[in-house]
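The chain that follows stands alone, in the form predicted alone, written as structure tokens.
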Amino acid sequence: MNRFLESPHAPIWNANIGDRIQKDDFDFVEDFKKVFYDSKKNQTYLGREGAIEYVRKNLYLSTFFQDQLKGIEFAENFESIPFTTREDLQSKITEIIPIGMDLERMVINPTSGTTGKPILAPNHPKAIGCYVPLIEWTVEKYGVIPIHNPKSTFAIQLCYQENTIVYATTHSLAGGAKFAKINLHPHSWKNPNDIETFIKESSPQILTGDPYSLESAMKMSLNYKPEAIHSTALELTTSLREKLREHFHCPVINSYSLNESGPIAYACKTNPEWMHVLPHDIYIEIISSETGEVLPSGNIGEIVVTGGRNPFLPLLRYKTGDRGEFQYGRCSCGDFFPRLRLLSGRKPVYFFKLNGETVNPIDVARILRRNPHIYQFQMEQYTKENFICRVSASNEFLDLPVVSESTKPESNFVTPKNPLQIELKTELENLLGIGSHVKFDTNFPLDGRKQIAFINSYLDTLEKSK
């Protein structure tokens, strides 16, 4: 490890982190494992009967379940089952988390980068944990037979971010095998010239990262042949993903995961557009948006789950936000857990500064996530130079003429006399070039709705213009 943290070629790391696994964790995920490959084996999904017993087991453990089933027979009609929306995330997690809870061990990982609306899910390591097996299970599908050996090196996670957390780390589940996330951005390392060295050097048995930074590598012609990529996070189109296979030489595959359950589908082998559902304890509907009446099978909708292993966040009919299409069915690659087919889903948009450099949206999202201030946000991009950030933001930050989104011409920007607004506004033009610059709309609702949290009209007109 210490050759892997102290290589001459090494990213500059800038943070120290281990994956807080216990004995009782450690066991916890041995046993995990068993069922979840049992499961896969005998292909036996968590259905409907099995999400009628999560909710019973959390039923005495959870105000916000208590609330939410107050006079529902809710074993004869789980479909009369209110929803959990982002918004009861945000606003109810001291009901939903279960009553007497330890909390000593909780981790918090922000949540925002493609809604635009923050959320602090908490976790536990253990349920972190489990992303090993279901992770390394998604790769076996796909011919890589992971090595749990402390001298290998199971993944490295690309980023390319202003800033971004930089670490490298051993993993007790995956017998001590080596992991890091690095940042491909120039600014974290002493010479941009070693990534590529430092990659081979580390010869990572897969590469992950969300499509905006695999993209990245490619642009940046990295040289080096991982058994596979695992993209999450984002969209990944099927020409993005066949120009990745092609130049890393390796099966690429997709994955669905949420920061609140962890991860619930991966592409399948024999056709990628669709993707299995991954664990066995997660129960998966497709709902109406107008009605919200559960959708059968072939129809389009929103996805909902109710379940997962996470003991600070048990989900009961979670709405998503996303849209997709499921169906039950053998399929010939031979997993036979239902499929899942994405639509419209959270598609990586880029920003451009002036000077034609990329911004990652999710440096915009840092930003804003952590502004005590902003409640929601929507960042667009409309013209080469101009930004509007529209916000749902505390009355401080609102003490500000209201720009409306009809006032595009910039003719129109508003001054920001407010401190709050003018820190915010030089934060964010410093981050999206010289040149730049964003005006507020402090319109944007507050209703607890997922909302599209990146835009670029002005790519998609020039777009349209060719």
Second form
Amino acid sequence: MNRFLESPHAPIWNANIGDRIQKDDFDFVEDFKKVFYDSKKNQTYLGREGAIEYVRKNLYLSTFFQDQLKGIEFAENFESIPFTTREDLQSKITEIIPIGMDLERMVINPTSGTTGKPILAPNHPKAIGCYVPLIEWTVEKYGVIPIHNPKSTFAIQLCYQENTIVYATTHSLAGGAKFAKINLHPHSWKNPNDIETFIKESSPQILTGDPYSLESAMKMSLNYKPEAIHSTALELTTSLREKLREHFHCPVINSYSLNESGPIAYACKTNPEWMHVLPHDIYIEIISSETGEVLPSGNIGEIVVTGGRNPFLPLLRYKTGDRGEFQYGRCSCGDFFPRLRLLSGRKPVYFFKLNGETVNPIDVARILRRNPHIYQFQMEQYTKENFICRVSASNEFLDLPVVSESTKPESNFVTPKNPLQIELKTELENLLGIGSHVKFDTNFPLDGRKQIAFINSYLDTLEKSK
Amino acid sequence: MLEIRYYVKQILNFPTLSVDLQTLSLDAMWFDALLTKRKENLTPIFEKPIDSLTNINSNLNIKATHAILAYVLFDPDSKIPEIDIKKLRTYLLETIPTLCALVNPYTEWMKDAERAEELVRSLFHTLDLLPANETKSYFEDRFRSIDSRERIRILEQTKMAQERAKEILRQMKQKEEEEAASKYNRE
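Which structure goes with the form predicted together with the partner chain, now that we have seen the form predicted alone?
All chains and molecules follow, beginning with the one already shown.
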């Protein structure tokens, strides 16, 4: 591990993070792994009955469950249970967290913030530990045999951000195999030429990342051939998947995962447009956005999730904000868990600086997410140098001090006068590069929906004009 | 059995000025009240003289509340039937001190109609009596809704829930700043 950390080609590590697994957590994940592998072997997916059992178990632990289920014969009529919304996760989190949970073990993993309304999802190291068997099973399905050995590196997670944490650790649940999160951005290295050398000397079995970082690695001509690539967080288009496969000469596995629940589905080996439900303990429904009714197979609607194993966040018919189609039935790949086809998912949108450099929207989200006055946001680049930041924000942020009458508003958008707005404007413009202009539109609705957070209409216009 | 409002009115009209709480002997008062009620000789209702219990005898709120209750039971027009002396004794020695700790000074029983009703209902509840024109479930619902002990219990629970919520939010804020847990992928 020290060789890994102290390599002359290593990135500039800026965080010290471990898997935080204790003995009880280890046993929990081992038990989970056994049941999960057995369920996959026997094809026992959590059905409605299993979901009812899960609800019953949590009814006596979470006051939110008690409120939601009051007066409802949920065992007879599961579909009558009110949905949990993203807003509930923000405003009622203290009621959702089951009574008696040891808050000391709670962890908050920062979200990538690709949607307009960030959720601070509390989690437990043991539930995060379950990512190990889930992801390992996924890559095994694509022919990768994980090596559980302190000398081996199972995965390196790639990022391409102006600013993010960079660390290396070992995963006790993977037999001490090493893992690192690195940032491909030149800021993160003593010498940017070290990126490839470091990855080669680490020799990870797989590379993980969002499509944006994987595409960046490809554009940097990263010459490394992992056994597989595991893509999450944003929509992986078919064309990018193909390009990545050709460049890295390995299978590219798309997957669907939520911070709230962990991994949900992975791309089918035979038909990668579809994803099989991954864990055995999550119940999925597709509901009509208009009526809230459960839609039969073959219909497109919002994905609703019940179950999981995050002890701090039991999910009760949780509306994910993502849309898709669901299908039951046997599949030629051998996994008979139901299949999910995601629609209009979280497409990656890049912003451009005047000098042509790209800006990862996650960096924009990081700034807005950490600002306590911003509740919901959307960022749009509409010309080469102009950006609109639409926000729903605190009154303190919205209040404008009295300004002299001679000041004329430049446009319909708010010209920052408030120190909080000026501060945020400066921060965003520093990120978006010299010459960029950010204006605020403070009429963004706070409606709890999973808004599209990033739009680059400038790029659309350019493409159209071509 | 008379309607509850009759007894409430009795409490509201309790003749405070006719009672000298300093010199009142609770043993004598209860003996006389029950003698009048039963028209027969009785053994003392308390196992040992209540006047010797300093926590009761020195607490004017408790003494006055005893007097009010005796007034309700002693009232010649009262239609309260035979009562269980053992239950009354437990009520006077255990429940009344608790109630008086929550409702004081004792004049509150006479100033606040809801408190007067609470006192009557708690007496009836202890003695398993049901006022006229009330079902058992109505009686219990109404009693629960005005019972000070229940109210305090709910307040305590709410306070605890608020404290838990505050603690969760504090921890969440702290954990956001602290080390996360490493995971292979991001969402």
